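Okay, so here's just one chain, in structure tokens, the form predicted alone.
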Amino acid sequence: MKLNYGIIGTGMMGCEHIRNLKKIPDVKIVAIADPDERSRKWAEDTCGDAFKLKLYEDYRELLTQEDIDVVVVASPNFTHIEIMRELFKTDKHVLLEKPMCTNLLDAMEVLEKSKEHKGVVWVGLEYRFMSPIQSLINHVNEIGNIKMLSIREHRFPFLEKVDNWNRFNEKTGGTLVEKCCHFFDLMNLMIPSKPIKIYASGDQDVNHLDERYDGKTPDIIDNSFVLIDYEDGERAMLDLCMFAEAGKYEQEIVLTGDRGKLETHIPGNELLLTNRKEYSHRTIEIKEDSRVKEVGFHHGASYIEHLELIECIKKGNQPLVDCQNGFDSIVLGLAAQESIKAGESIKLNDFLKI
């Protein structure tokens, strides 16, 4: 079974996808669409000669190709509530590039729409794809109950996007949604209760001060400490900087349970498992999936994730990451900003009281 792909969006995520597509067997891109001319190009750069494509300015125009099986949502942020409407219109199946919406109104829209969906809607959350957080689930049943899950993100700046529409609130759903909904999603995956309150101190200290966009400053933040409390006692901590470039590692874990803790870091090969009682540790090798054949900027996880999708698909499973997920991950990326805003603690049943 051939699947064609049609993508919406061709900048650098757009593309990265198509790279990935590019190295899947019984995969064809047939159709790309984005507004901006240098991005037409780039994604037919980048396709080079394995598809013979068509181009489109408007979305809309590669919706009514009836041969896409499957489209890619790889637009800016506050676009995909918009083609989302006009996607639920059609039976292709999607992949919704995270964050699933840049606001709660149109978040809970997509995810009562998803329902009666009869494509696959999966949403673009491909952390959970990479090898160390594999292996870090893999061996979670040997650290006991949960208890705490340690997250810290240390990496470089927003990087430039086409007419910078990554520095404002308004179009990205900000930095906590717009970057750490992976790790509010990793937090929701691994820790068995649900979330129900959350305090984060943050603010925009370094990153974007001297730009202007049409007279308007950024107002994206750039560091942040957020805290979560989970129903059955379990608490999450997110730790971000994004002025803290060249450190050896982008992103470090801890899960820890009352009998020990798992320990890795992302790039890296390592897992240090930790036994209480014995009081001794030792270190498990991380292996790379040997289905990756492009590790691209995910390190391998977004091929990964169209494997999984394509399964999906044609064994008509459901989708591993859903609506419920990417809706899940940017609440709390929202709530935490509210958080910052107000000063207090947000109690996520209020929250979501709108």
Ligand SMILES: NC(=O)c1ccc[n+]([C@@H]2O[C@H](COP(=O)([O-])OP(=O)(O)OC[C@H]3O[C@@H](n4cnc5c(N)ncnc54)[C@H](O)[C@@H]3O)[C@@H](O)[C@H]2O)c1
Contents of the next structure:
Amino acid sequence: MKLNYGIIGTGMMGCEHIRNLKKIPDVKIVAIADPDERSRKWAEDTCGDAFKLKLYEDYRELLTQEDIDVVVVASPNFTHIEIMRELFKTDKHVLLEKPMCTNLLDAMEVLEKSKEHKGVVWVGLEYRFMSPIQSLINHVNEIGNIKMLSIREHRFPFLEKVDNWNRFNEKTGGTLVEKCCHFFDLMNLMIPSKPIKIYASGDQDVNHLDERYDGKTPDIIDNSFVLIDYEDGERAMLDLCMFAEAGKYEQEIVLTGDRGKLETHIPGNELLLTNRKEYSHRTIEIKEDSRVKEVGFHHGASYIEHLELIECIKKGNQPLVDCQNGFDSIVLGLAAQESIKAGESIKLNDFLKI
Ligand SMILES: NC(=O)c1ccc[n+]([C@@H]2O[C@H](COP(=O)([O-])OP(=O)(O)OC[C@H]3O[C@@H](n4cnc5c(N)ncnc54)[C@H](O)[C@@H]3O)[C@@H](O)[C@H]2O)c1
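Form predicted in complex with the named molecule, following the form predicted alone:
After this comes the whole thing, all chains and molecules, with the earlier chain placed first.
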């Protein structure tokens, strides 16, 4: 079965999806939609001779094209809700880029509608498919009961985007939603119980302060510590700094159990396993996923994401990353943003009562 794809939003991420899909047999990109002429040209150039594309300015026209089986939504975060409302009127399969939405009400609406949707709705939280993460998950049984998870991301500032949409909380949901939903998803994936309480401290101290867009200064935070308590006593911590480029690793992840500890890095090809009883540690080589044909900006994870989505569609399986995962990841991001504003911890049960 050949699947026909339509891509909505062909900026940086839309074009990364195109590069991935070009390398997958039995896939055809038949249309793209983007209001920006330059982005439509990027899509055409990225496709090259591989596909004959229909180009639309308005995504609603793309959605009326009957031969499209799968739609990739890679437009700015604040546009996801209106595009999903239209997509839910069709029965097309969807890969919706993270973060699912920029606020709680919209995320609840997408989650509810996804349960009735005929096609697969998959959320683009592809960090799960990175080799260091897969390797860590494969060895999780060797550290006993999980107690603590620490994720550090020290990286470069946000890149420039089409129309600079990523400079404002209103359009992104805030840094802890836009960027960090990936890490909250990993926490929810690795920690067996549910998050119950969150405290965050953060600010915009360095980045984008001298930029102006329509007279407005960007308001997105660039550093934060976030602490999360889980129901069975596990704890997670995020240490984010976005004025810390040029380090050896972008992400460092430590998962600690009562018998030992797992540590890894992204990018990285080593997993360190510590055994308390034996008072020893050993290094495990991380094997790259041999299926990866396009490494892209996400260490091959977006390519694996597409392979898994295609298998899910073809076999009629449940998505590996669904709207519940998308929702849970941004709830933590939104609650962390709220905690920074309020200067106090947030109980997630209360936060969800709106
Ligand atoms: N999964 C990941 O790791 C990852 C990485 C980067 C970006 N993203 C997500 O992908 C999405 C796009 O980010 P980006 O970095 O490509 O941004 P970008 O600014 O480079 O591209 C966005 C494109 O969407 C277009 N657009 C705006 N409104 C639109 C609409 N109504 N319909 C169709 N197109 C529209 C813009 O003109 C632009 O070409 C965001 O949701 C972002 O969070 C995900």
